[in-house]
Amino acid sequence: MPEQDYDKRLDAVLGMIARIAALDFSRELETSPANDMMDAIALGLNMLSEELESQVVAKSKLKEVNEKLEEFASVTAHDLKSPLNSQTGLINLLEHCLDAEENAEAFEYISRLKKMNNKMKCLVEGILEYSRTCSLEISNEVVDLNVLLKEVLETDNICKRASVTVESKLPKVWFTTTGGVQVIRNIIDNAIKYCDKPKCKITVKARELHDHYQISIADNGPGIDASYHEKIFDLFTKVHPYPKENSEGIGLATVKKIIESQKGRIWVESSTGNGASFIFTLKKVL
C-alpha cells in the first residue's frame, strides 16, 4: 500500500477517535478491499460508535425522564400544601367547637386525624426538601465543617437531645454550606429518631486520605441490618417501623443526592445491634 494512502486512512482512524471522544457519531469509517489491520480497526470504531450513540441516546432520555419526574412531585407537592393546611385549620375548628367532656369518642377521631394530617404535611414537605435538592444549581466554596456542625447543634437545640462527641477537630472543604448542614442535620436526626437507649451518642470525626476527608458520624442506636445498608439511602426506605418521631424516609436519599452531586460517596457501616456510622467522603482544598 502507498505511504500516502496509509497515512490518509490513519488520519481518517485518528479522526473517528476525536469525534467519538467529543461524542460525535454522525460519521463512519470507509474500509478497503484490502481487509487489512486498518480495516479491522475502522470497524471496530464503526461498532463502537454505534453502541456509545445508543447509549448516549438512553442516558439522555433517561435524565429527561428523571428531570420531569422531579419536576412533577415538586408541582404534587406544592398543590398538596394548601388543601392540607385547610384541612389542619378545620380539624383545629372542630376540635375547638365540640366539648371534651361530652364527645370523647369525637375527640379520639379528632385526634387521629391530626396525627394523620401531620404525617402527610411531613411527607409532603421531605418531598418538596427532595426536589429542590434535585433542581438546586449548586455553588461550591470553602466549608469549615466545624462550622456547619455548631450551627446545626444549636439551632436544633441537638445537645438537649443527644450527647455529641467531636473526636477531632473536622476539616475545611469544598462543598456547598445549604448541602452541608442538611447532610448533617439529616444524619444527626436520624440517630436521634431511631436511638433505643436512654441517652443518645453520636460520635463526629473526620480521616484525611490522599485527595479528599472521609467524615463519619456515629450513633448508639439499634444498628441496621446488612440487607439494608444500600436501601436505606432510597426513597421512602424506612429500617425501622416505630421511630420516636415522623420519618419519611426522605432525608437520607436528599443525603446520598448532596453528596453524589459533589463527586462523593456515602455508605453504612452497622450490624444489628451495635449501633451505626454513616461515611462520606468530601473534595479537599486545593
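Quick caveat, the model's predicted, so the values are computed rather than measured. Numbering follows the first chain given and starts at 1. Here, rigid core means the biggest group of C-alpha atoms that superpose within 1.5 Å across both forms. Compared with the form predicted in complex with its partner chain:
- Comparing the forms between these two forms, the C-alpha position of Gln87 differs by 2 angstroms or more, with the core used for superposition.
- With the core held fixed, the Cα of Gly15 is displaced between these two forms by 2 Å or more.
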Contents of the next structure:
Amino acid sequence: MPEQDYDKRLDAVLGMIARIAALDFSRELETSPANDMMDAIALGLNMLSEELESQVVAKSKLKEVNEKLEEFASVTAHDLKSPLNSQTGLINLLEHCLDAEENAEAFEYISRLKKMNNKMKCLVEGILEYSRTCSLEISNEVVDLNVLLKEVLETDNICKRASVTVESKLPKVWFTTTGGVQVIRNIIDNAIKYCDKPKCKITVKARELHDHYQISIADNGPGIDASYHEKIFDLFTKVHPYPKENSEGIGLATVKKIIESQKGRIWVESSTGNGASFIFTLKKVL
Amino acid sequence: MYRESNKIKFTLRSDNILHTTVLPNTVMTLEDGLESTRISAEMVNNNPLPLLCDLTNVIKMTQECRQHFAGQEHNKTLTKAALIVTNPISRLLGNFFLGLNRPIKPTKLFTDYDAALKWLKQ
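Same protein, different state: after the form predicted on its own, show the form predicted in complex with its partner chain.
Next comes the full complex, this chain leading.
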C-alpha cells in the first residue's frame, strides 16, 4: 500500500477514536475488499462504536427511569404521610370515645389498627429516607465522624438503651453530614432492635488504610448467618429469624446506598451467636 | 446429516456435534442469523447439541446478528459453542462473543479443530 494511503487510513482511524471518545457515533470507517490488517482495525472500531452507542443509550434511559422511579417514590411517600397522620389521629379519638370495659372486642381491633397504621408510617418514612439519599452526593464536605456519632448518641438517647464504646478516635472524612448521621443511626438502631442480650453493647472503631478508612460498628447481638450477609443489604429484605414488627427492611439498604454513593463499600462480618460487625469504607480527605 | 443455506454449511457429525462453516467473504446479517437458527433447530431436532462454528470466512457480522446469536432463541439449539478463529477478522468477531455479545451458553475461541473438539466432548 502506498505510504500516503496508509497515513490517510491511520488518520481516519485516529479520527474515529476521537469521535467515539466524544460520544459521536454517527460515522463509520470505510473498509476495503482486501480485508487486510487496516480493514480488520476499521471493522473492529466500527463494531465497538456500535456497541458503545447501544450501551450509552441504554444507560441514559436507565438513568432516566431510575430518576423517575425515585421521584415517584418520594412524592408518593410524601403524599401518604398526611392521610396516615390523620388516620392516627382518628384512631386515637376512637380509642378515647369508647369505654374499654364495655368494648373489649372493639379495643382489640383498634389496637391492631394502630399497629398496622404505625407499620405503614414506618414504611413510608423508610421509603422517603431511601429516596432522599439520591441528593446526598452533591453536598460533600469534610466531616468529623466523632461529631456525628456524638450527635446520634445524644439525639436518639442511645446511652439509655445500649452501652457504646469508641475504641479509637474516628477520622475526618469526605462525606455529607446527613449521610453520615443516617449511616451511623441506622446501624446502631439495628444493633439495639435485634439485641438478644440483657444489655446491648456496641463498639465503634476506625482503621486507617492507604487512601481510605474502614469504620466498624460491632454489636453483641445474635449474629447473622453467612448465607444472609449479602441479602441483608437488599431493599425490603428482612432476614432475622424473628423479624421485628417495626422493621421494614429499608435501613441497611439505605446505608448501602449512601456508602456506595461515596464510592465506598460496606459488608458485615458475623456468624450466628457471635454478634455482627458492620464495616464500611470512606475516602480520606486529601 | 447435511444442509446448506446460501451462505452457511451445516453438518451434523457422527459424534453428535453440529459443525457450521460459511462461504468465503460472507457478511452475516440478522436474516442469516435467523435462518441459521431455524436450520440448526431442525437438524438437532430441538435437542441442543455442542456447536463447532468456523468463523474463518466471515468478513462482517451485523450487531443485530451478533445479538441474535448471543440470545435465547439461538442458544436453545446448543449446549456449548467452540468458535474457530484463524485470522484477524474472525478473531475480532470471536472476541465480541466473549464480551460485548456474550452468549448465554458457554463459548470459547479456538485456533484449531482438535482442541475445539476436545473441549466440546468434555
